[in-house]
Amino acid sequence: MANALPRAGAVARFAPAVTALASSAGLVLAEMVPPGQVNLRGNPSDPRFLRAAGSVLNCLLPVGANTVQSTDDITVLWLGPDEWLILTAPGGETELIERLRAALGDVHAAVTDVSGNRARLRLSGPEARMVLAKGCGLDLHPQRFKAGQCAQTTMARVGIILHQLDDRPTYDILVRRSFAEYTWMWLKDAMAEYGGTIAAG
């Protein structure tokens, strides 16, 4: 069987992706890796869908809003009432499709691969809640949006699932393709009179 090709990021041209970012950085701005993304469908109210969902997670489904459940290699982000996505690490995506199908079987439910929808961008540092205040919406504050917490929101007019990693603050950004190179340069340009750091591999 040949060899996979290497899962390239949606603004690579720019700065290579990375899987990490140095803990003792000020500001930075980063394409991740793009992980394996699931959509998931079902009722929260049936109780065989989330012990079969569970079940294959290895966590219970978040079901308040925009909360996140995480374990060592999947993520699961509340989208809606009935919806969630789950991150893994990149080429997961099969296999947990596969486990997933097989444990829900005739239960209501819809899993889809959607891993080529959205890159990875990754904003660290003391100033990240500003730099995202200025195209976003949202209450950044950290007594309204605090780490284990994302949402469905728009940034410089472009839709984005916003997760907070940690109290640094760390915000993972999730951007459909087609938008991420001009959310790139907007987020550069927003966070220049901080003096970031652009990462690369």
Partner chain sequence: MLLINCPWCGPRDETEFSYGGEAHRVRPADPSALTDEQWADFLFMRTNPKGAHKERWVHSHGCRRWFNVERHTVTHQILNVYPPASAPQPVQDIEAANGDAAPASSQKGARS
Given for the second form:
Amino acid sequence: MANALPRAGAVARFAPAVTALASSAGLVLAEMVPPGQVNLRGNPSDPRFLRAAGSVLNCLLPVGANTVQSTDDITVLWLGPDEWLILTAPGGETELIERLRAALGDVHAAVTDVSGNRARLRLSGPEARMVLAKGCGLDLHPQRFKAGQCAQTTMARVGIILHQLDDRPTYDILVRRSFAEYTWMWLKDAMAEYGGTIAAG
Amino acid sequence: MSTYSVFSLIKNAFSNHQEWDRAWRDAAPKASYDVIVIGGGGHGLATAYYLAKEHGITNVAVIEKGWLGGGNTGRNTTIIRSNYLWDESSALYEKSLKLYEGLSQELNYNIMFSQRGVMNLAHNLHDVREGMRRVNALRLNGIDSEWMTKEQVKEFVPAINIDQNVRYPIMGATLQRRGGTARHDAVAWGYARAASARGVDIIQNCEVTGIRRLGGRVVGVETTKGFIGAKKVGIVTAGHSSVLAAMADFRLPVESHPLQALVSEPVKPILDTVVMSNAVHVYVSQSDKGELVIGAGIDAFHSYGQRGSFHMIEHQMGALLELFPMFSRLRMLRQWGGIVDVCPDASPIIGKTPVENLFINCGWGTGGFKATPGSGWVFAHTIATGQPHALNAPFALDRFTSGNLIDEHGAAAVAH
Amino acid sequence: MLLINCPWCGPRDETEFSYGGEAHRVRPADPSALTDEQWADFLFMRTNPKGAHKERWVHSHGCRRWFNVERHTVTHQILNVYPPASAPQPVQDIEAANGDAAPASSQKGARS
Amino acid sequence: MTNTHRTPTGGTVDRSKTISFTFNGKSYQGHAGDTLASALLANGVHLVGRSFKYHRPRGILSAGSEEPNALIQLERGAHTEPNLRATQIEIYEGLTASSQNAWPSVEFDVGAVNNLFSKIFVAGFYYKTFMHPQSMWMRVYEPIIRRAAGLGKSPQEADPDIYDKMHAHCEVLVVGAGPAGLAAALEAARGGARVILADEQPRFGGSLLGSRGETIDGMPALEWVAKAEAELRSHPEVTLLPRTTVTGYFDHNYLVMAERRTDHLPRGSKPGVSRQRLWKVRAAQVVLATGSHERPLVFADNDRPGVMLAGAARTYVNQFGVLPGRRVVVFTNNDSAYQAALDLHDSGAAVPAIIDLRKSVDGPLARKARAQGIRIITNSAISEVEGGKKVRGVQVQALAADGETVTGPAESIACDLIAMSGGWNPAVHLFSQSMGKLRYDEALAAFVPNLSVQAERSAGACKGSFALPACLAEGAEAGRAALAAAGLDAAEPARVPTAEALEEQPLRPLWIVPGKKPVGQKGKHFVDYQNDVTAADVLLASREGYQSVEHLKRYTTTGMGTDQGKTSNVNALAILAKSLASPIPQVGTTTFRPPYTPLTYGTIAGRDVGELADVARVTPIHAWHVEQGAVFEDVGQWKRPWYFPRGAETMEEAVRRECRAVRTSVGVLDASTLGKIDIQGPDAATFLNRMYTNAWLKLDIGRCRYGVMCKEDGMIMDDGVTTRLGPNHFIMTTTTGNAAKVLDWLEEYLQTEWPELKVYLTSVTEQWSTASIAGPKAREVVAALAPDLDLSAEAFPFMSMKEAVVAGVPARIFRISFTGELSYEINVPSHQALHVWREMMRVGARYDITPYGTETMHVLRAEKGYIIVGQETDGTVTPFDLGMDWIVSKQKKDFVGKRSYARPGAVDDGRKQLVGLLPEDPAFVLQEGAQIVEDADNRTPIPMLGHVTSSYYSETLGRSFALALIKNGTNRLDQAVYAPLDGGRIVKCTVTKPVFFDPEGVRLHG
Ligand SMILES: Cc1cc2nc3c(=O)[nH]c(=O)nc-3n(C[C@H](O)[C@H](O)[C@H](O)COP(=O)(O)OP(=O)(O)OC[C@H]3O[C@@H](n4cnc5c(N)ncnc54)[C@H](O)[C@@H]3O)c2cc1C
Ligand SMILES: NC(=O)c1ccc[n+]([C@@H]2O[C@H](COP(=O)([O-])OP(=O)(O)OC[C@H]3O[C@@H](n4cnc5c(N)ncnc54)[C@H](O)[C@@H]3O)[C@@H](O)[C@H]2O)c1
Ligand SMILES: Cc1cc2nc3c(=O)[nH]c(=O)nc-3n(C[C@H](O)[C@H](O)[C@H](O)COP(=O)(O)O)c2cc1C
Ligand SMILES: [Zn+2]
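Now show me the form predicted together with its partner chain, since the one above was the form predicted on its own.
What follows is the entire complex, opening with the chain shown before.
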């Protein structure tokens, strides 16, 4: 049963969650309205699993390390050899879970609602890479980490899922909700020298 | 051995210091000894000294693969205290602290034991509880220990920040006033000199490469200087304990890890107390030379590399600056590492091995400098008599079989 | 800061991983059949070699998988990295791995 | 402008920009581009400090980061910094600096009396004295030693500046931007590599900045440098970092660099910009082009202000247009100092003599000097230095045939500067840190890189190649080789820059320059300037048996100063080798350790200070707690409400009120921090059965069960309630602090011990926010929130779970209790939790629903005898010790921890057991951590029975009570025991069962 109640952002104390970033230039940070999030576990060498998941998601499960697949309304991030994070519209998770469970039947898999588990922070702008590099040890050079890639890693001592969306570059930083305020403060601090701004709600 | 004193210094000044004796004899190995102590760190040297002094056994060799004191004895943050939780531990460490109190005079070598107090900070309710528990236990065991409020902490250590608006504010602390620091190298050198004077052979640059046994008994050691016979052998090789045990075909419940420390550039006195914090994990003192001596954490992985990772130091500094924001502009002069032998219960092993007449003293992990005299004293007893002293009996290797561990990790820090 | 090549995620900084000690220790199938000595040996005794060491790591801040590493304990050089046989093996050929799993209409590739 | 020693032209300082600064209270002026050292020398100031031990007057020895003498205290107040090297400080308008370790002034320093006692203050003197009487050590001797030690002063205020960090990756990191480094960077950059070029100096060029007359590719060297820099800048993948010191070379080609971003600017002029930045670089390949350090000559009183390294003197005149002396005696054992003589002479200084230790010299440089009319005195030495606070002249004598003594008459030569050179030490610091092995090069009399361990290569002077063409060629070669090793193809053939070399004649190592009397008897032959270690000290240490180079270092402290012996180490070990008649390689070097030069703690901490010091984890309800004025408790990284004071309530009052509310009406706790793990798969129950001590196979769907998890040693590690959601689906809760640990623990067993089990684990700790509603009125509140739910005890019994819509949000409601009251834990998705919470408070207002914190939770659970892992347990406690035999299955053949219960230690008599304690005085609350004894009258050591784990005042019971772990506690019920407290008070207590309230559980079943 989907519920239509509004979803509170994890950093609502500091800034309201937004649904999109204005495409203006400059370095900008925002929290996105918490999307529907579904954690999927299963064995990718089991064709039944792949078929079932693919049929519901309407796209391939990304089986290559650190890759992302997406359609118009969902994004699937590779988290590990038997784990994926599926992002969908806020509220869309309930139906998605039901359909996944139905399609998977008795295939050994796990479908779990994690919509509340993580906040989705979005950092965009020319200096975004430098900001991240202050706290994240991944090589984010455009030839090493591109739009359409993701990674589970750490930033400023916080475990994150990093997802590059475009070449602006824009990144989604998915962070455990309880760590979101800290991560937000850290990002704001790291952006300061580049004159970064917070997206207006 | 000529006596050290201000008078001998003045006298020697007249002869331009040409007449000083060697501190210890550099001996060539004899064919055999009554006792061979493997490892020329503080513990090994103290063992040899007490074998000679307390048990009259002087046909002893200390065999060191490198230079005396070059192991953890030469690279520790020199904190000395006896404020351990369990009766067994506090008794052993207190024996050691007592020996330290008269050690400069006993060895006629100033080890600069400085009883400037050791303070353990509490940053949360769990720390407070555990601190109280320890203070009370120590007091009942007759060991000095007291609880300090945060205001008392500030009065005792003016440089510290007790602002309650920091991430982990200070809620109080335990203090052991008799704790402090000593000049670590001097402990090794002082024992070496005193042991040598009593007839102990000190053999440096000689690595033990095998432990020869006959019918389950030890008969001597293979070394880079050849075979040396022995009636009894004591292994006191800290980070290398497992390597030596393997030579005698047994395993130990010990893992070797890098532990790091660092010093700042020397500055005028600013910190008079040893300050430790488990919660934010840092410990710091200021040496008599002026540098801040700071302990870092241990790297998670096994290593014999005598060096650690930089991120351990990074973590340390955040913690240090929380406690002492004014140190931010001071600079790290040098960082280094040692190889510590960590036991599952964070307590040492002192006693027999599966091989007859082969004894072991290890597992001191990150905290054995403070135990140096006591450890040597009980280990000498164990080797000389073939039986542990009451003080080290609980620290036998077989506690891992019986399950009678002496867990000094402190409480597993969690709460609902 | 070691650089550890996670069999699944690729090379990452050591701080993303947790160390799990000696590898290939197998929990006895029936602990109650062991003597106290044998149990103690399993619980506590370690080889702790100076030199090549087979050890376990888990990619805690990444894919959360355990795997084995052979590393020299003096130079810290990593000699070998290998996942346990039972683990899902890293995908080499992405096309083949997906097979005919998904409807052809959605073969869009990464474009997010 | 009073720059008395500034040459009319020359140098790269910007003479159009004059900068004022203050040193020791006096104003001076310099130019943009000056260091504090060059500016002081321009003003004729040589005396800048006092030495560590003897308080000898000291001047400026070098022109770089190796400086041991000219350490100063920069700025005042919060900006003050001790021990900075004047040779590296770029002057800025308003700079204020002062000398250190001198009182009342550097000109007249009382501490200099130490010099009079220097005969006694030899190496290691304190080990030999200050022992009697014992009591004097702490009271008198040590305080004196302590006060005398240390150099500069620590700031006394918090640091006003910020620091930050940056990760970086590259194919080629080039360290050092001298000719070798620039050539390397150019080759690597041309191949398209990501290149980082770092140099500690403000400008690129390295030694070329201080040289004169060199040409590269047919143009003046500095022009070539500018061109090279411009080309590098044009490559998009090149990062140029001047003012950046590579301080550490760690495993797997991880290097740490410290960039000084604003130190060259007036303090506070760049708000918001980090003062210093720590770079952490993972480089595929490293090129070390770190140059070399000149060695002092060890002659009597070689520390007088006005004794300077020849290369430094050359740098001052060439780079800064400063004449460090007007009459310069050059003293050398090699050709390089002739360059200094020539350049100084050329710039107008008189060079009355070059004193050369070598028997004869006839290279091109010597010939040039002679052609300039400079007198060369060979096979001779300075046997005495005239002047105290400033060199006035030297006495020169011929060397005896063996070089061990001087002979013949002494000639006095007046001078105001001695420019000396004892040869050059390649800067092998980073190479050694990378674990590379060194080799001793007899011809250079220095250690050079030999075997590499990591992916690095050395080039130029740091490799022992001192000729410019060789530096350039090696640099280019190293750049190319690094490129290839990083897997990149060079696009074009190498372009090796060309230069001309002057042939140099071999040097003559003479590690102690003989003086008028044997070493140690007249004048001091300094080896380590900073720590006041003399050749006599080295010889004494050796005589006393401190013969390992490491013992020498520690006994004499040579090489342990802030310069880490950059100028002293090789001299010291060579003198040791000489005393032992051992070859130098056998003596070896001490260990090179990071950092290359000291770096501030602020830089190392970066932004991990203040509010970013550590993560503060907060729940979705946090904003509300803050609104309500909650006082927070740190539980691990979590911020949890500790209690909610109303008005002026004390903590005690608030907690009593909160307890009362729960026991009489209804209270609510934010329990969101509990760990939650979603467990799915056909083997889920089997898995739980192995991990928990109790039985799990038969739990019904929708039912909850409490479990205890132990380690293999049988000790409790965690506890919590797990609920079956479906045949193959469970949700486990863990303690707040152990959430991650338990998940890791479970994963480890699944993946490494029982991979055959089909189970998937997913952390959902933050998916669900938990409100724990407890109290007699709990049902009413839940009913108001979830009107469709049947809450009757029959439909929804204790230890079961229901799904329902709560305040419009789909929720899981668990009927479990940690307070002993009727209690529901409502779990809703975190992003709607605050909404539900506010609704709950609204509908609960009718029952005066009271938020309570962890303290009240602790009191209430303790009244029920419920344990808290980490409080009642400490890693040494089994379920049996807690009287929880019922939770350990006897039927199961195996579970984690079971085997250990059969060990003797687990069944010993005298294990401690959990009991209750009632203090005799019902108003008195025992200290948690109080120890319990049987007989309080003993003298120490008093045998202890155990300790108080939890202790509170109970509003419900109207008295104090406690939980304790006590030896044989279960056999002591109703007995008296004692808690001797700090301050002498002894509290008598009665031992009870550890359940104080509603032992039958009527209320929670209600
Ligand atoms: C960074 C750091 C900080 C520390 N801080 C403190 C502290 O503040 N307080 C405290 O109490 N403790 C501290 N410790 C722990 C303390 O240093 C050690 O527990 C203690 O010094 C151990 O002394 P030891 O004599 O047993 O070992 P070591 O001094 O290590 O001596 C062992 C010797 O055995 C030699 N050896 C090894 N193998 C062989 C062989 N095959 N043949 C011959 N010889 C061999 C080694 O070369 C070495 O010299 C610290 C340790 C480190 C590394
Ligand atoms: N005549 C002689 O005997 C003699 C001796 C030595 C050097 N030289 C001359 O010196 C030059 C040597 O050229 P080169 O390129 O090898 O060295 P260099 O001395 O010109 O350059 C080395 C650079 O590395 C920097 N550096 C050193 N350690 C660093 C660190 N850890 N982090 C950042 N930067 C660091 C230094 O500041 C310097 O700028 C040549 O011109 C050579 O002829 C001559
Ligand atoms: C208590 C203590 C104080 C130290 N103080 C200094 C110091 O002032 N200067 C210094 O260079 N090193 C100092 N060190 C570090 C040593 O130089 C050396 O790094 C350490 O003994 C480890 O040896 P290694 O680096 O040779 O492996 C100190 C070490 C200890 C244990
Ligand atoms: Zn991984």
